[in-house]
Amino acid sequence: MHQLTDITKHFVLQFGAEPSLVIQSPGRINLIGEHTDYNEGWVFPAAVNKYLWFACSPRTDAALHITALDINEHAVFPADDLSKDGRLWLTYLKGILFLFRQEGYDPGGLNCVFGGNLPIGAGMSSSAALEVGFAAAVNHLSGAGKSRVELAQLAQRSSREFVGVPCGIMDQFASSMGKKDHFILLDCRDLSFTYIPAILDDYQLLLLDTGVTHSNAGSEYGTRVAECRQGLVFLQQAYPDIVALRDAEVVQVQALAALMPEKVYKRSLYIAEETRRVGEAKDALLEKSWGHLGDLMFATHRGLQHLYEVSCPELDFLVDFAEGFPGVAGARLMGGGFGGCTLNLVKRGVVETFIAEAQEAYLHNFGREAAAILVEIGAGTTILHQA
């Protein structure tokens, strides 16, 4: 990992000169609201202090010149070749670069240095940042003057027709709308979202990474969508008013347990129920009603686990130990699932304690650390430096 200086100190050294533009891109946490987006439901995320930085300059010819330090690879490629070479962060990038094209909107040449803190694979969305971090630089390079929702619904665009990830919008979202201290409450049917302040008191906000990495373009994350779309088809024909699952309330859901598949159903259910926890989680968020909220937390990952079926041993033994652990409100899977980390919600007086106490727990049981990563809640994609 990487921090800012790092980033820009390469770029100096491989180019001969200071970046015009340095952008910060956070990626984000999830209290509440997983795997709703795309069903049009709610969502409640916020951007942490875990950043990627991209140092940008233009070039006088048209070729792009681009390092991933994190993982130390380099692609140099003419700004018309967007074709895909079997690198997924570079086939994010390109993705962009196809879309502001394809809206006439092109930077022409580009060197750029890209890496930072914010942990791959851990499910706090760095392919979000990445491309949010990166279409603010085309934005601000080639002029074509998008604001910020607009560079979230391009970043998701291009994940969705391009690198073929049929995602929602919420990791996009609050990549590039995050509000330091506040969380988003985010209506994924038309994005009309308001900013929850984020006021925890004496609870601190704490991530266990599994280690267990996912992506989502090669996970089951495909599948579950697909089963939400037949669970609607199902519901639409016993209720013509449902527009998406989003609005199937719970009842109606188990009324046609007898006609859907098994699996079918779960999903619907898992989302319906997911989808009036939303609500519930804000309202006890702002009533400081953390007994409350942490139950609501811990709904979330059973249905994750049972009904949606996207956790794992690791993630399940991290949320027992953490349900059974004095101090600890409510923990959860966050992110698509198939790996990544829990979501804590930890009294500060007991978050040494309890960190130390899961880490030897989990390491006597799968070989292996899980990394503590506290987290505060910050803003969204900001551009640093401009020339």
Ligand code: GLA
Second form
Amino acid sequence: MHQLTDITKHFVLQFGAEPSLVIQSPGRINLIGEHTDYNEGWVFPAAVNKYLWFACSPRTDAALHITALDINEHAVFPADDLSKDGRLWLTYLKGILFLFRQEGYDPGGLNCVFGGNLPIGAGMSSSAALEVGFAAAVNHLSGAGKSRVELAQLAQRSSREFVGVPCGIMDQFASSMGKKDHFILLDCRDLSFTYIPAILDDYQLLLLDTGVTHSNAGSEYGTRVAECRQGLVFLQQAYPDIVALRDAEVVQVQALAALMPEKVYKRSLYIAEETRRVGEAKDALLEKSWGHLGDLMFATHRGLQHLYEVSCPELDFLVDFAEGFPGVAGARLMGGGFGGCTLNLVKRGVVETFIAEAQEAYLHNFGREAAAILVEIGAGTTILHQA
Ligand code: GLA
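Now show the form predicted in complex with alpha-D-galactopyranose (GLA), given that the preceding structure was the form predicted on its own.
Every component of the complex follows; first up is the chain already shown.
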């Protein structure tokens, strides 16, 4: 874990001069709408005040010298060496370089130190922050002039085509396009979006980290994507107007229960239900119906647990605990699943006691700590300094 000043100080120490470019790239939360993005559905994320910072300067030669300070790793390679050496963080960065170069943009040689206070593998999209932050740096240094939406799209393409993770666009979009104190209601079909003020009155958003690290690169994510595609084929045979799973009504899926393999049916049903919940959650937020919003979060968790089957005992335990705790309106696993954090909507007055009691119960059950992360909703990827 590092702060901005640690990154810039290390840069000066390593390269003997101040960086000419400093970029801040945030992680994200997602209020609701999980696994809907790659089904052309809606998501409801926000960028948060946990960041990766990139300190950079161009070099006169064509080499890249990159230090990942949080994990104390360093890579030096010629600009045209886009081979993968097993270091995932470096593959993410090379994917960005690859796509820029494909379009004829070359940042040339580069010194870069990056790191921050964004937990890795906690479901807060450290990989998207890495991709988008680096893409913003390359964009600047190569003069590509891409917009923030285009940077999100490029970062997602890099994940899919270079890194090999079949992800949707939610994480990259949230990291790039976040706005202070606003959620982003994003339609992943056409990338139209609305900023919705995150006014939570007496409530606060709290993450509890199971400490179980998840990785999108894990095969289960790809399996869910494939199962959704299978579900779509069944649905399209019955209802030709359906273009993606997000178009399917719950009753339409239910009508095909006997036809579909059980897993495919459960995945499809979850997506149809979750699609409906996102719209309801937006209304609940605007109407300040905290009880209803919280119930939708619990319903999402149960769907992810029983239908989509991407939860784990640690996540279920924390959600069960939250459900029985007065003052907690809602809780659910957040992100891809299989570990990472729960997102909790908690009354301000009980935040401290909830954290203490949840942590004690978690420690007692699993023998490990569940870190509490209180998040504020912040801006998307930002150039903090340019010489
Ligand atoms: C991961 C992916 C996203 C999205 C979520 C689940 O974070 O990167 O595209 O699919 O899982 O909602």
